[in-house]
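To begin, one chain is listed below as structure tokens, in the form predicted on its own.
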Amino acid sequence: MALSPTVILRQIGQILSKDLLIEWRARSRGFALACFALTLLLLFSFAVGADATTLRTHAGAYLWMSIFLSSTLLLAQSMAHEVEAGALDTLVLAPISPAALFFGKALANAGQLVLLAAVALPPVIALFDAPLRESPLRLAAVVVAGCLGVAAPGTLYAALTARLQSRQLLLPLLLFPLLVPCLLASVKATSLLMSGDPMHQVNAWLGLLLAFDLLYWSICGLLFGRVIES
């Protein structure tokens, strides 16, 4: 039986609030994830060395690489606790739309990624001496769009690999090739916002990022039902 849009929206809100409540109760996991992202930033700075110009030029790339690498841990865990507790099978059998389940979980993952980016951004500015030269609101838009681009396919592939023993290895292998356009657009837009945008290129990169977001969220929302039922 087809569910009405109002019911689906209510179900999305319930799934979203459930996932956020679980993460809030397991705050130590979020703290560990933030520490992992900050450790990656330190490793990038140590690898490049004392070349301040190179560090400043590529600060946006270091920020997004730390987010992308950390995202695999977050995404895998978001589905692992559903499988381990047997909750995913219960949700599949319940009268819940697969689309509502996908959008609720993907929005929860996106919100956590945005929070992770907000935590990582000040150390990036401090470590790499990369002050923001453009509007903070534009940077916020890029961060949100980039995190949305990671969350949608990440949620789909996390569900696909959740029941596998080697999910921690398979998830990045499947996910990262798909995220190359999202990574490129996010890094270019962020770098321009940090170094200056005299040619007004940020809007073009942000538009490309939003186009991929729309593509990812549409296709992944359609495929999610088949993935969790398989």
Partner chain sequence: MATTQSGGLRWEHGLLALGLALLAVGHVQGLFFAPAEAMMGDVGRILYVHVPTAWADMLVYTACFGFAVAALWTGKATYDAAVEASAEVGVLYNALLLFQGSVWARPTWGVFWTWDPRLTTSAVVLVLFLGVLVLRRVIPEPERRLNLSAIAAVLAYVGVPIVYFSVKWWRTLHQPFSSPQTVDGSFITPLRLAAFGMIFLGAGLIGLRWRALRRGLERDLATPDLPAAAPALRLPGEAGGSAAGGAL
Second form
Amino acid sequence: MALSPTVILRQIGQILSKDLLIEWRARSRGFALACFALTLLLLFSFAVGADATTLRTHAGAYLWMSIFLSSTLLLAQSMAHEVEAGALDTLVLAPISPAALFFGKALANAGQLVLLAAVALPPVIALFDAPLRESPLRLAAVVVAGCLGVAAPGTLYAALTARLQSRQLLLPLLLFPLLVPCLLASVKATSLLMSGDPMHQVNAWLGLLLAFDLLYWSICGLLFGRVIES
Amino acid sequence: MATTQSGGLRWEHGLLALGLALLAVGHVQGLFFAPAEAMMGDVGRILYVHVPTAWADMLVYTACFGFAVAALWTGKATYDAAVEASAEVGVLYNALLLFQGSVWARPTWGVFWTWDPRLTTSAVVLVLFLGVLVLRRVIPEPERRLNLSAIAAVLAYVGVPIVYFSVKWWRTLHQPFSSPQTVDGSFITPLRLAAFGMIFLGAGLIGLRWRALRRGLERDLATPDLPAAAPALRLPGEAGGSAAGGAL
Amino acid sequence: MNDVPVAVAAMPSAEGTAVARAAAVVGGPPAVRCTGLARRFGRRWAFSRVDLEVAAGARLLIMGANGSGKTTLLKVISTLIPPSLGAVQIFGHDAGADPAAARARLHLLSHSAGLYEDLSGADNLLVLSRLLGRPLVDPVALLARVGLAPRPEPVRTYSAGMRKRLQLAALLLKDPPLTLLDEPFAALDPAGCGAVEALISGLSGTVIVASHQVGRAARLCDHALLMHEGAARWQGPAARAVEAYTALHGIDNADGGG
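Alt. form predicted in complex with the partner chain, vs. the form predicted on its own above:
In what comes next, the whole complex appears, and the chain from above leads the way.
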């Protein structure tokens, strides 16, 4: 009785809506996370100094650094609620296919990261005086592609470290080096969209982001079953 | 030096010796006989160490990826040991590479660190594989360690080309980067010798570490003997053998 | 080989409870068949040499002290952890080759709650019902069946007894042909024990209970298997379970709370 593709698609939707329901019910946690991301934005501007030009040039970098640093907390939490009271066992016995579990959870994490970016973006524009010079749709595409890039390896590594000692340390240690291309591409594309893109370079960065997304969404989807069985 | 149980030299000792000999010959040639590099003078001679290290390091990581796939596929301790051994040697060569890179960069560009795509990529890869080694040390259960560290090694290796391209674009879209690519014929022989030297040395080091790790991991992953069958309990009035289904 | 094969037939209990047993399907595969089953953690065997056949509709008590291997045995039978040696079949489906088929036919009520701490009881049941593909129209009624009032608070605030009741509601929701229960009376007060007992005896299908509260659990079962230090040491009618347990352990601690 292998699970059919339609069943797996349905399960992806169910896992996605379940994770979003949990985060909605525990939304004070999400609020705290958003506050943390905003605090990081303030810290960056203090660390760099009050020079308006520097701040404006690096607005994209601050936005993505605050998303990246907040993301490990969000990713770790999304696996913690599966593991803390054994809900993962109930899912496995339901039975949920490991691929559905991965894609459902990764989509839920990506969605929350996009929401976090949407919350952080207006303060970035206001604090660093970095108005958008290009179409907001293109910025939305960059934000979504960047968050997808964080979510796939992030969900896999969160599952991999969920039952280990010192997981709070291991998750960023393993995840961040892997995300270097994603960070570079997201920051460059965002900065170009804020400062203007006369050379039409944004599409190249967006292409790199999409290649990264495709690579890690497929590989992590394949390996996730091994991770949760281990 | 030689291991005790079967005595004598092993293949990895041969590889180590061959590697060191090739390195020595290559370096003597490179340092004393090949002409000095046109732009950098004698400083350029670090090329004979640096470039072979980079080639060998990439090969070692490729081997680590292959061992990780084999470990995931078969679950065998021998591949698990090879993953750890090759990751260690890869990290060692990588650290060496970064050190040589900054020694070269200081007189050449006046800085210890340059955001050259290859140098930057190798720094990122060093952290990636350090993560694999750290992961191996925090997982006490042997089967989980095998699976999870092999998965981390696969993910790390698959990321290498995309890290390289992203850093390359990131640099070239800022300022063009020129690297001394022109290699004169007289450089090639010592380079090749040193490269094979580093590769054999690396293979020998992997062999040494593999042998040291393998026995422990094989013991961890092997199925131990089953405990002796316990006798069936008999209650008063139970017919002999019926209760436990013929345990005799 | 001195293995201890154990066969449990679906026969009426000598100490019959109020509920009629589901008759074994004639000619159908057994609910559980374990052959040469063993599981180790590192160098230590949690249990070994377990050959077990549980006919469809039978009720088996697996008794043993802490560390006897019964929890690990239940986890292996439920496919949550793979065996180190041997194989498990659930209603004829090999758990290693086709885990989805085996998993669809069973549910494990374990030490961990198997729930989401951030959701309320009703939310948990609704989420589970969607995952099972079994629409739940009235979670409040299901909660009432296990004696829980609908509360908006998350499960995080529940007491141990309330969690156990919610676990039972999840079990009733799945309503599988094979139910595995690990220490169902743990952390319950006498009233809770009574309620759980009533719910278990009302379950249809095959039931396997692992417990060290032998007296209470034996009343719910028709057959019993005694595990000791990872080995199956005795099997027989549940009516003699207490006797077997005390014969092995020497002291009369078999009736914990019963």
